[in-house]
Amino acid sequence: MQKVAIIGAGAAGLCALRHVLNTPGLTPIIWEKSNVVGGTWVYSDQIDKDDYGLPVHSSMYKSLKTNLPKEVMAFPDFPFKAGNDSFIHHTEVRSYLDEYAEHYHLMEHIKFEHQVERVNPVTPGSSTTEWEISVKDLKTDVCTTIICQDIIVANGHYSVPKTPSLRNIEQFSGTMQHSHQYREPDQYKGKRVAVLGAAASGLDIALELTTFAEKVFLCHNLPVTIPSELPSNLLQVSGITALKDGTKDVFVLKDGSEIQANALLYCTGYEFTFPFLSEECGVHVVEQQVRPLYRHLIHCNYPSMAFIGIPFQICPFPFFDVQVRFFLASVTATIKLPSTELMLEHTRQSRQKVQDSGTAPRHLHRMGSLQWPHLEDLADDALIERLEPAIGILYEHVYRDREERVMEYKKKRYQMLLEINSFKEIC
């Protein structure tokens, strides 16, 4: 049997395990460093180290609700339970993943509390190499090595904070925290808080802080200000560039203006990191681009290695599902991938297209509305069914609604109308 290694038992890893088990001729081997499934959806009060002294993986804060309705979030073959709210608490997503694992009998296959220490190609430079994988049992500290023919990297990319360099920041007298460490807002009671970054987590956290903080400055460099009505004590300002010379609490903004704050919360995203991959694996992160990946997924030089979930601003679980099945179609030779040279040329053209569009290189993996034709192409090439069109239609509707009514959009409930490729609001 052909062994397929899977690193991580979050949503992407569980999806990979489910489909590998369902593919004749393949045997999965999956490792998860925690003692539960769910990955980033597993809440922890710990913000620094876990029980084994390893960095805490989850960036989940206590009150988080999804910013997508559950009607579009589900894996294609496993819907969320009907009824109740569309925008659900993170504990419901974790329960959903537990139920997914139980339904497809995944738990018995997962090696919990096992950390992958090193991945190395058995034959460096060969596109048909097997993989030597060294794994530590965290309970016993015993390391073992196994050879697998294919490998799926699903270690997540919302756990290693990315923090910009701000001039003079070491002189700041207030509190500093990254959203990875944020759990509850009460520590910011009465403070003037600068929230740096206005993507989904930055905006959601800033809104939550307004109920405790005296003032919240949402600092960002978006092309336009967020058009939605916002709380009276939340002010949109330009991004922070430095702490003002000779001060301990005055920030200089990109547009030259200044704000005074005694707390700084970085909502500046996360790094792509693969500490277990050896140099011989030839994977590099350059300007937040994971290289060299064909279609954001398959290693161009080693097509038996895939990375699930690298793109962002996506509908994650359905996206993972299509990615996994595309990769497995290539593994089983159901489809034939282009040559290494053609895959490398494809990635070069993708980077060039981003550059020509004026998009920052770090946004190569950002999908947004581009995800729908991307997923259709993957599905067609893998000879699998496409996602229901209504998923994309509702996703785009919610995206627009969030921009216009960020304080209200999560109160809505939706019902999918798959037979007419649409949806309806039910409250």
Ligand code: FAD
Second form
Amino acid sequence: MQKVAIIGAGAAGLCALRHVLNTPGLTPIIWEKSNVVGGTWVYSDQIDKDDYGLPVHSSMYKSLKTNLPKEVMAFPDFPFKAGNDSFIHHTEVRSYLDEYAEHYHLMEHIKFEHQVERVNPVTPGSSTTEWEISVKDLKTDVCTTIICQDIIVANGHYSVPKTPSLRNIEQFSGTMQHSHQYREPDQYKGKRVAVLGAAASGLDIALELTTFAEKVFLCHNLPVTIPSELPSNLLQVSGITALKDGTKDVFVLKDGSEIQANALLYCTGYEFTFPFLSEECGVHVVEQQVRPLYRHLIHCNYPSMAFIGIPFQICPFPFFDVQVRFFLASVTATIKLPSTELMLEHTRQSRQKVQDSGTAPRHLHRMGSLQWPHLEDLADDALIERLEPAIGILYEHVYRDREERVMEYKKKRYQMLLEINSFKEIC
Ligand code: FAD
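Moving on from the form predicted on its own, please list the structure of the form predicted together with the ligand.
And the full complex, kicking off with our chain again.
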């Protein structure tokens, strides 16, 4: 039997496990450092270290409701339970992942409280290498090593905060947090809060803060202001460049203007990190690009190693599902991958395309509406079923709706109409 190692039992790892179990000739080995499945969706009041003394993994905050309707969020073979709302509380997503694990009998395969410490190619430089994987049992501190033929990295990418360095920030006298540590708005009561970054979390948290804070500055460098009608104490301003020298709480913005705030919340995203990959694995994160990945997924030099969930601005669970099935089609030789040279050339061309289009290199893995043709191509090339087109259609509709009606869009309810590739709004 060919052993497939899986690191992590969040949504991506669970999906990988479900499909490996369903593939003749493959047997999975999966480790999860916590004692539950769900990863990001496992809310914790802890913000610094967890019960094992490790950095807290989840960045979930107490009130969070999904920013995608559950009708598109589901894995293609496992719908969410019918219920009243489309945009659901994070606890319901966690329950859904528990149910997915139960339905496909995944739990008994997962080695909980086991942290993968080191992954090393057995034959460095060989594209057919096996993998030596060292794992620590967190209950006993005992390490074991195992050899696997393939490896799926599904360790999640919303845990290690990315924080820009702002000039003079050490002089700031107010409170500072990253959205990774944000749980609830109480501590911002009556404050003037600068929220730096207006992607999904920045905008969502800024809106929540408006009911507690005196004033919220949503500081961002997006090319256009967010078009929605926003609460009167939320002001969109340009991004922060520095704390004004000699002041304790005046920030200088990119356009030269200034704001005064006594709390700063970084919503500036997360780093890709793979602390367990040895140097010999040859994986590098350069300008937030994970290299060298063929189609954002497969290691060009070592095609028995795949990374699930690197792209962002995607519909995560369906995306993971196609990625996993594509990788397994290559592992079982149902399809033949191009040579290493061709895969490297393909990634070089993707980078070039990004550069030519004027897109910042750090956005190489940003998908947006490109995810739909990307997933169709993966599915066709792997001879696997495509996602239902209605998923993309509803996803894009909600994306636009969020831009135009950020205060309202989560109140809507949707129903998929798969037979006509569409959806309907239910009042
Ligand atoms: P994770 O869920 O992070 O799982 C990774 C797992 O790997 C964890 O359980 C971790 O403990 C384990 N692990 C890590 N390192 C090791 C190791 N060395 N050894 C063993 N185990 C390890 N997506 C949506 O579809 N809809 C939303 O509305 C939505 N909202 C979001 C809101 C927030 C605040 C965030 C942060 C993300 C949101 N997402 C949303 C995206 C979400 O991250 C994905 O849906 C998905 O849960 C990611 O799954 P994952 O398996 O890749 O990573």
